[in-house]
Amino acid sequence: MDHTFGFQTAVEEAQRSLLAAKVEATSGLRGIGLVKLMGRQSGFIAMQASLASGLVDICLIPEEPFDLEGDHGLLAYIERVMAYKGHCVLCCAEGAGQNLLQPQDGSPRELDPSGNVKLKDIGIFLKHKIRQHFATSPTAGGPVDLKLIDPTYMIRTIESGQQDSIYCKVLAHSAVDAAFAGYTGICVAQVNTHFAMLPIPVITKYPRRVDPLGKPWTRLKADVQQPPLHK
């Protein structure tokens, strides 16, 4: 499907926070702004509010892993980022990083009640550590003013914005119909701009996730001058 309805509200309100990071950053002294974004297992709002806004320098998401140490590692980025620009703006969905965060011993991960894998605070994490790196690192310059940015419930709870209605609108009319041809165990959606009915089993078969290689991800990379932050 092209899209899933209030994907474009959410992208449109977390831009908001990504300007609140940006002005946070930029009013004080070695400043960072950092936005947790939502995306368990894709990142495509970070990605897509990250290339729409246009104020990013570093975006993080689930289906591209970072090193956290090293000369290629995202701490030491942002020190070349804070190096060049005296502040620094990242974005991150909530499920990236999480293979610095789980445990490593090989002991199972902990379970909500839905069956899915817990996932660890990102922001909280980073937060510590850039603070950590930047306090103590002889080459990092000095300490940093981080601020971090939670807006999920604030983009779940809004409104939704002009298409998204319509779209929303236009997908309850096709169910109906739907419904009154007599079709079952379907969904509908938009798929290459035509509206169409597709088997619940099969859009649940796989998780629809950015792809590393893809354009748009290689457009915001190119957009961000952002490198691979991994070996």
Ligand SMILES: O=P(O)(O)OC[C@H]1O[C@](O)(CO)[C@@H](O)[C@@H]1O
The other form holds:
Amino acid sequence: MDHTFGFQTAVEEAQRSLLAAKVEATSGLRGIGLVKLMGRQSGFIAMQASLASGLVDICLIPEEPFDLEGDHGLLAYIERVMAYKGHCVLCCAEGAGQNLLQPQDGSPRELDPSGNVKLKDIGIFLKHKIRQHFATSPTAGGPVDLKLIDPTYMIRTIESGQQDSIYCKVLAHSAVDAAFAGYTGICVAQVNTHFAMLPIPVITKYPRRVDPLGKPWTRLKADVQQPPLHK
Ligand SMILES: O=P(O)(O)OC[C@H]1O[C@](O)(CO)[C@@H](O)[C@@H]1O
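Can you swap the form predicted alone for the form predicted together with the named molecule?
Below: every chain and molecule of the assembly, starting with the one above.
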């Protein structure tokens, strides 16, 4: 499937928050802008919005774990960005870093009424950890002014962009065609630029995820010059 409907609109809107984070981070002394975006299991929106905006210094997605502490970890890297640029913009998918937040003792994870694992808030967690680190570490160069932006509901509720609107229209036409042809249990989607019918059990079997070794993610990391943040 090339992309799901709403994706382009979400990426477009997410960039407004990244711009707000950049403006906030550069308007004060030692500013850090942290944006938490949708993406429970996959970091496509965070990755794409970061790449498109050109404003992000660090992007965190569920597919690539990161360490907080240590010379190679996130906090040390933010220190380096702050020393070099004087400010830092982070874009974080909501499912990133859950290993740092969820109990690691094998106890069952809390589920919501739909059966999804209830995620802990990585935005609030990082906000506290980063502030605390810069306020207390002798090497960190002093406290930072961190602003956390969570645009989830703004993104979820906006009117769709023209590309998504047309995409949805064609999907609707294709779904009606499929129904008239007698197909059930299928989903229509664009696959390699063609509209195709896909069996629902097949597409719901696995979540589609960013390949941590694939071109899009590698391109983004090269673009923002982000090093590996885990051992
Ligand atoms: O607060 P609610 O309504 O449970 O929705 C939050 C969830 O909805 C989504 O925004 C998807 O629509 C997820 O990214 C998020 O985890």
